[in-house]
Each structure stands twice: as structure tokens, then as C-alpha cells.
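For reference, the chain that follows is the form predicted on its own, supplied as C-alpha cells.
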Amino acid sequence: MKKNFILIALLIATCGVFAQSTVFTLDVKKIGAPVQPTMYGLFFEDINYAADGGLYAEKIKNRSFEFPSDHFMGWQVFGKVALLTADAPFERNPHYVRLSPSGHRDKHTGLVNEGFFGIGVERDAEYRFSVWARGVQGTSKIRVQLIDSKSQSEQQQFASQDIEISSAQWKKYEIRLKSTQTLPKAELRIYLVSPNPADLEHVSLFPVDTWKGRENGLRKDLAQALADIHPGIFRFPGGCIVEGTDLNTRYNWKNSVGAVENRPLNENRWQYTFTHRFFPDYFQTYGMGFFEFFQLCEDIGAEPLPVISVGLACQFQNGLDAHVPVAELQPYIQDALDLIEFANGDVSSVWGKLRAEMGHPAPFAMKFLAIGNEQWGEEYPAHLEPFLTAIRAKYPEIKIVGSSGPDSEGKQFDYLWPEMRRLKADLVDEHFYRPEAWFLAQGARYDNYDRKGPKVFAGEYACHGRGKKWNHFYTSLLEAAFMTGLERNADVVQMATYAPLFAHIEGWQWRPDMIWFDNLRSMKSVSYYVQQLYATNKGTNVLSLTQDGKPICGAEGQNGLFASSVLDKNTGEIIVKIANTSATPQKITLMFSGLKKKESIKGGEIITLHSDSQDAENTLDNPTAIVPQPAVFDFNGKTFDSEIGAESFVVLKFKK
């Protein structure tokens, strides 16, 4: 692409009209609905390996031993080596190792550990290993390695520390590993070199240069890249996995807290479901739950968003039979209020008291909770209405967050929005995995909706290119124009993300994704630079622009064109978003209405989002192939002519 695609020389303020010009009329002094802090954000689903092995920074796959068809998938055992249970340390976790000398000199005994798709490690860099142990007969010993299986030098290890187990009793042991190579797919070696036995439980490696440095901590670059954003709301932990394939592997949000080690595993409601992209050993160990959730969300500025289980399993996946009848909803709505607690509650609540224990005794300061994911039918509002009963009662101040069901339009959609309605849901999230005609065509979506009703929370949505579903400019392009849709109707509207928000790059499932990732690099998709270009530029108000007397949607006779206006109250910037979704470059004229004689409007920044290939991507080799270029221009005047390029998205930036 050419990177200096921007409009500088095209962007010529005169107080004439270009010929066939289209005409924007920009009111300053009708400064409409607030734009909620909440508008844009993110939504994270454990999916594509988007926890372990991803944002979360444990490099140990199965390091309790709990995967249930191989509690030695990950790892390879060598020697004598013994599975136990007896006289475990942790109650949930109940199986260990028993490292045992195998009864001659040069025959060793001991374990390997893959990683999720190789451990990746940088050169320089500390990791912090851990284990829970104890010496059987006496003092006993274990030497600790990174190693490279595949090198060609003398040696596979690259780092190497021995622990000594001096205790009979469970422990927690730590050192720390300098790698002295960067390496995309190390391994973690463990020998026994000691006469005694030794029992291991919960093998660890963490970088220590985690996110704020955190042991239980996450993976910087990827956490980073979220903070960057600068999103207003975080929803977790899904998506489907909230609903589990069966409601036995349903998210439990209370398996996901207290000590890590404790924490059960569950099996990921997405192991099983692809055949054509199958991964068996994906599970969740929720070593990442609700509190680094909540504490991610407090890092980031965003509000949180949790979203749990209404009591009935994965309908795609289920008939009726599977689900928890309404009369024995009783656990579960008490899940959805010792949340509330567990988030809001004072040190002196039973939930309240373990956030304080796990690190935070200053509340989350929670607002709202989503009850249910993308359920549908009679059942969803017969099981929601006793959840609102009930936090409503104990809780009035936080807001629901119902379903629309799993499609942006139809027959259950149609039931549903006067049943949350009925309800009074304080929000409806709808989702919308649609291809590109049904994105130029949905510029006007939120126009004519009840301005008296539940406000939309646009979930989970993404273009999905029709023969095209991977990340690329112009679906990216597609949504940036939809966005303007949102942005105009910010009194609907007042939440939306992107979904699904991280891959692997041999672990997805489902694309397109907003980041992508492998073991050392991380890559923005142009999608996440449009989600980045509207929260950073969100404003605090609408201004009205229309053409016509009409709102800019990508309406016939519009030429591609979409475009919304904000105020930003604080700055003093009038913030114009313009996507040309055509094929040619589009002439504009902005006039700008409601000016005192004596005032004018000045420019300006504009930043510009174009590819001259609709195909092109962002990739790990190439991240920055398309990115946001900034430019700054002078303007002086209260009509403003430019010419916007073909499939282009610009952020145009003036003051009063």
C-alpha cells in the first residue's frame, strides 16, 4: 500500500464547491445525545486460545495434571513415573506426580512440558518457575531446564537451575530461569537428580515482566494492546463458553477464584466443536478468572461487563431437556448475587471478604451484569424474569443486560426485543456476524428504534467477507462504515464490541479476530485499528450531520458514503468520521451551520485508514502494512472542501 495515502493534497479549504461535490451539513449548535463513556470496548472469549496460551501468561500446559482423557497430555514422562491422588495438597486439583529414581545410574527419571503450540521465550529475559512439592525419604532434588530438543549444539538445554526439596511437607518452590536465546518453541525439562523421591504439583513458568508484573500475571504485549484501545467496557469471560457445551462445562464464575492452584479445570465449550479445526487438549484451567478480569478491567479504564449463566446450556447444541427447570433456578440466581458481592460487597461479606483476601479490598465498583448469552425461544425470558426479581430486589442499581438471540434479525429476534421490553431490561445485546452486503446495507439500523426502550448493546460483531472469512481491509472498511450508525443513534446505542477479540495463529478456530498472536509476536488487525479510531475519538456528544436533510447512511444516491459527528465537550473538538465504502474517490463539502456571524471553524488533524487492496491484512510478518496516518491542515472558514480517496476511512478533527 502506499503509506502517505492521505489526504493532504486533496484536503483544500475554499469557500467555493468542488463540482459535484456532495453537501454535508454539520449543525455546531445542536449538540445532541451524550455519547456513553461505555460506547466502544471490548469483548474477550476464550476461544482461538485467547486464555491459556494466550492472554493469560502461563507457558505450562496441563501443569496440575487434570486433563481427564490424559492427565499427561503436554507433557512427555520418562523413568519411573507415578499419577497420584493420595494425600494431594489441593482439594480440587487432586492429582500429582511422584518422580522416582528408576533404579539405575543412567537410566533418568523426569518430565517434559510442550506448552500450548511451543514455549516461547525471550533472550535476556527471567522466567519465574514454580512448583508445589515434597521430599519422599528424605531430602530430595530436581533440576530445572529450558531446553531446545531441535538444536544442533552440543547440549538442548539453554538454562538450567536445580531445587532442592528439603521439606516432607507441601511447599511452594520458586527460581528463576535467564533464557540466553530467543526461541519461538522451547520446552521445560525436569530430572530427577537426587536418591529421593519427589512429588511435583502445579508446575509453573511465568515471564516475570508479566502485565504490572503480576506472578498470576498476563501476557504483556497482548494485555497492552488492549489498555491501548482505551475501551469503556470489558464483557467476560464470553460467548458460549458462559452457556458450556452441557451446564456441567458451564463457566462457574466461583471456580474461578480463591488460590489458583485450587482452581479446577473445565473443559472448554470450544474443544469439541470444529471438527475441521480440532483441539482436544483446549481446556480452561481458569488460572485466569473473575478477579484478573475485574483487576484488567480497573488496569484499562474500562467498565466490567460479566456475563453468566441463565440456566440453560448451549441451545445450538441442546434440546430442551438440558436446561435447568425455572423452579430449580434457585443456585444459580444466588451465583449472580454473590457475584454482585463478590465485586461490590464490603470486606466484612462472605464474597467481599475473598476479593479483599485475593488482593483488593476496595470493591470493583461493578454497574452491570449480563444474564445469559445468545439464548432464544420461550425459555430465555421464563428463565431471566426471576434473576431480575431478584437483583432488583437486593440490587437496584445494577443494570441487566438481556438477549436478542444469536441473529441481527427474523423470528427470534422479533420475539424477543418486546419480551426485554415487558422485561425491562436496561439493555439488549445483539449480535451480528454478517457478511458485507448486510453492512452497507445497515447504516440506518438504529434510526427508527424506540428511544423510550431498553438500549442496545451491539455484543459480539464482525464482517465476515462472503468467500472472504479472514481478516482483511475491506470488511474492516464495512464496519468502520457501520460504526457511524452507532455513533449517530449514541442515544440507543450505548455499548458495542468487536468479537471474537484474540487468535492463535495454530490455535484459531473462528476468524476474522481482532488481534492475532503466536508465541513472541502480536499482530493489530486494520479492524482493531477502526475499533481503536472510534474509542479514542468517541467524543462526549452528537452533532447532527446529514445530507440533505437526511443522515449520511450509505443510502441510494449517497455514493458510499457514511459518515457521523461528535463534540468533544472537553477538548472543544468537532470530530468528523466520513468511511467512502465506493470504488472512486468522493468529493465532499462540509458546511458547517449555527455559527455566530463573527465565528468560524479551524482545522485541524485528520487521520486516514486505506489500503489500495481491498485483500490486504496486517500479519505477524507485516504488522503495520495498514495502519492509522496521522496528518495535520489548515483551515479557517465555515465551509470545508475535500475529497475523500476510494474505500477509505477518515477521522477529520476541528475546533470552534
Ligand code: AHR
The other form holds:
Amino acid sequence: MKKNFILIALLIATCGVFAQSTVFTLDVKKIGAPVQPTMYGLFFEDINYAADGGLYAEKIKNRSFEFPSDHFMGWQVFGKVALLTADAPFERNPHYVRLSPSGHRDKHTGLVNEGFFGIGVERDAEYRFSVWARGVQGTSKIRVQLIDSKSQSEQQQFASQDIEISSAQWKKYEIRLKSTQTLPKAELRIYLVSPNPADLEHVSLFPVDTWKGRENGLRKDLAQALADIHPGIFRFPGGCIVEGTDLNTRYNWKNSVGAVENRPLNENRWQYTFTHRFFPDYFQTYGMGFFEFFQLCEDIGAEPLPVISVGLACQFQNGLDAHVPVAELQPYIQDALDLIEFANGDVSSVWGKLRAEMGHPAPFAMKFLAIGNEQWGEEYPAHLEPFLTAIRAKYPEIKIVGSSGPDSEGKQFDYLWPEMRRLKADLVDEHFYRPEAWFLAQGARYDNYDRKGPKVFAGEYACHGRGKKWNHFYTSLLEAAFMTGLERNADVVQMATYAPLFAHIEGWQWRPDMIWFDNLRSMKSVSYYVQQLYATNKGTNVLSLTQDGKPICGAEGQNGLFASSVLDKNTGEIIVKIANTSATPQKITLMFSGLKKKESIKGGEIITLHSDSQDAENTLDNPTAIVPQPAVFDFNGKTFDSEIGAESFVVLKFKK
Ligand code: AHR
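Please give the other form, namely the form predicted together with the ligand, since only the form predicted on its own has been shown so far.
Next comes the full complex, this chain leading.
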């Protein structure tokens, strides 16, 4: 009897706790720090086939026959095909092929390209085929076809056209192939169909319908996905790729500009960084280079944030002897200065002129430059300092982003932050790929950061589920929860970019990632929607939102709730973001304070991101399994009661 009584008493007490509403106070008069326009952006790195085979719309792999271990990698050759270099049209990509008659009427000469995990084509879409070619011993002719080599039908080809190569001089030839099929894994076949040989170089196939219709263009669905985030900042080109495995393979921005045919190939370090995800055919053509990057930033309204090498090779993979001695850094420093000139310089300057010749005489108005990726140790500040001196002397307006190393805390982090303060870096890049527990514990991370030092760039982060390294819902929810702390601390955190951005479903090295794709389809992960909800509801100023006078950051007694609030001065909206990371619905009472007697708050829109399963995710086959659900709600008053569903992220929009 006594036992039952205690049990009933306990149940009542527990129900009481659940029934109780958590009271949040939102002070509409306490308008806080401005939210920087650079908040919530993109981190791009050519990892997971993000550029070649991904965003860069080129469909031909090894188009210039330069893959060093095998110049025919990606190609099947038949008949008489020779690899030559003599009298090549592009000195930095010197190899080309000669197709010669087989010597027999029924034997054929030609080559087939497999694309990146196949060539994705769509029915009725047009594809721009181009090739640099010359006739040998007179006019020659090639036949260009889209084929389905696995087809059981009478013919493998479903688009075919001939090109007459009329000149003995190197010349660009172009045709359009219209596909009669939708096929994710087509191939491109080229036959020699004349008695005269033909030389071919830079064999290229792009969809005509690229992003903004550009010839050396980007895949439209992927670029659109970036635009739809409305990013404030765009970091490029990485990541470790900035450093390379060694300095020879670092990203050299100067190789990524100018005529696309003459941009030399680079080894992609993600080819072999992980032996458990090994891709010997992963190279960088630099087809999507720094010009294309600046242009894309302009298209989508993001501030460009280039990252360049500080003269340190990847410190995970090299000893001290692999780096450039500080005394020999000048060429690297010059690269940095020249990049600023390429972006912003007058058309009469060397690099400004090249930008103009590439089609953009107006400056790109670049404002930020990051120097070094995940660097650490005493060598980093020692290398960084001469860059700072030179850049500040010539371009004092450029804001410099330094690094706090690869870890979110610990020895290197604790050493580098004071160093960045000493060197007066404008922002410091922090990286955290961390498990659930870390994200749950870091809601207040920035509440006590130094307000006078460099600002924070949360430059690479993602919740990596323990034992579950994929894009499942719960990790995205925890990112949303953590980001309330970024938002609340807008005076300190001024840029944030989830990482990595893209992954080809057949070619990834690293996950989770924000956007997945195959050759025809793409899918936005739940983390994408989290980023988008923040970026499109970032407001202009922080508003004070507290529970018992304290920030709502998943602290003890806060029932797994994280929340922040902003005002949008342009629209008058008060936007409240709440993440309920707990497994039970939570009642909240939102008390609006600072209102005049006759003033009240009106509803509103509510956008909810939720899944009944922590492990659920969007997939290419079901890309909209978990998407934000918008709804409207009526409210007019000063105290708003609501229930936030278990494991849900909500964005509430009010107006005064
Ligand atoms: O985003 C993948 C890698 O993670 C980046 O290249 C590097 O900066 C970090 O270690």
C-alpha cells in the first residue's frame, strides 16, 4: 500500500514536470549585436568529386590525356591511336592523340570515354561537344556519338554527328548532340571515319543548359542548390586541398585561371588520402577555378573567401622538412598579393587584365582572405606573419582569416588563439567534426569568448554521429541546436560554414556532406535545410532570449532546449529558433517583454523540421523525406504558449 502511494506520488510529480511550461523571456527592446551579412555560408572543397565530376559540368574524364599514371585513364581505345606531344597546342597540357586509319576496311579506330562514373544525359537535352583538332595529310572526319554500351537494342548510339576537320592547323570544333534518352551512365564514342588521320586534344562535353548558360559552366541543379541557401560567405577551394599532400600538389590558384585548355592538371589529394576510399582517377583539371568561383559568388550574392597556402604542406602527412622555410616564402606571399590583384585590381594591372580578358573587367570586390588551412605549431604563426605584413602594407582593407588548427579545443587550439590575437588576425577559423555529445555540450561555447579579440569563423563543422557517420536526422538537429549559440553570439561569430558541401554517391571519401548527387539527380540533406533555415532567417540583430535570465543552450535544467532570437529590421519580424533535442515534447511559454502597454505581438509563421526517427535521412530516391514544414498560426498578445515536438527544430516568426 505504502509502495503504491509512493509510485502514484512519483507519477504525479513526473507528470507535473512534463506538464510544466518552460518560460522564455524575449526582450524586444534589447536589440543586440548586428548579425553579419557573412553569416551562414558555403565551404567548397574538391573532395567527394565535388568539382570534376560534380559542380563543374564537364562530362569527359581526362579530357586532355594528361592523367599521369595512365594517359588513357577513362578512355577505351581501339584501332590505331597514338599518344603524342610534338607540336601540341597547349604547352601546359602537352599530350594529345592521333587517330590513324586501321589499315583494314572493317577495322576501326577511335576511343570511348566513360565519364565520371558514367556520363549522365537527359532525353531531349542538348550537349555541347567540342574538340581541338587538326587534319593530318588533308581533311579528315570523326563521328561523335553518345552510346549505351549495355543496351540490348539494335543500336548502341542514340545521338551521332560527324565533324569534318578541315584545317591542318589546330582549331576548336563544336557540335551539339541532342540526346534521345535519359541515361545516367552513357559513354561518348569517337570514330575516325576518313582515310586521313586526325589529331585530337581537349575533348569536352557539357550540357548546353548549364548554370547561367555558361560554356565552361556549372551543373545547374547543384549551383541552384547553393543559390537557394542564400549564403553570406563562400569559402574556396578547401580544406586540405589548399595544402596538398605535399607542396607540389597544393592548390595553386594561378593554374586555375586563363584559358581552360591550358590549365595544368593537378593530383587531387583525396585520390589516396584514405586507402579505404581510394580513387586513382581523381584529378583536378582546375576547370572550375578561381575565376569561376568569384563569378559564382557574384551570382549568388556571397562574399568570396579564398583560402591560400601559407607555405606549409599538410601537417598531418609531413614533417618539418616538407615546408617552405620562412626566408623563402616570397613566391607564396606574391601569390597572395596577386590573387587580390586578380580579384580587385584595375584592368591595367597584370592580374586585373587577365580577369578582364576572361570576361569580367569589373572587380569582384573581394574583402576576405584566409591564409593556411588547418595549420598548427610554432611554424604556423612564423609563416603567417610575413603574409600579414605584406598584405597589410599593400591592401590594408583586406580582412585576414587565421587558423586555430584542426581541433575544436586542446593544446594547439589554446596555443594558436593567443597567437592569432598577437598577430591581430581579423578572424580565426575553427573546425569541429564532433559527435553528438560534443554538440549537446557546446550550446554556450561562444557566450564567454573574448569580445575584443579576433572574430570567429566556424569554418568547418558537422555533427558526426558516433558509429553513424551519415546524414541522419538527429545529427542535423544537433547542428541546429548548436547554431543557436552562433546566432546568439553574433558579435563574436561572424561567419559559419558547414563542411563538406558536396558528395558524389559513387565517389565520396568523407561523410556526412551537405548535398549528395549522382550523374543526374541531387539531394539536399537535412543539414542543408538547417543551414538554409538559418541563412534565410538570419535577421539583422540579435534579440535577448533567456530562461531565468540565462541563455537557452541545453544547460542543466533546460530539458534539452536550445533557443535564440533575432530581429529583422527590414521586415520588422521577430524570429525565434528553438531546438528541442529531448525525446519528449516540451511546453514553452514565450513572454515578450519590453512592449508598451498597448503594443502586442502577432503571429506568424512556424517552420518545423522533424522526423519520427533519429536515423532517418533524405536519399536520392527519396530526397524530400525530411524537409521543413511551414504553417501559419494566429496569435495576438504578449505571452505565447506552444509545445515544441520531441526532437524538433522550429523557426517561429512574429511581428510587433
Ligand atoms: O572537410 C574535409 C577536411 O576536413 C578538410 O579538407 C580539412 O580541412 C578537414 O580536416
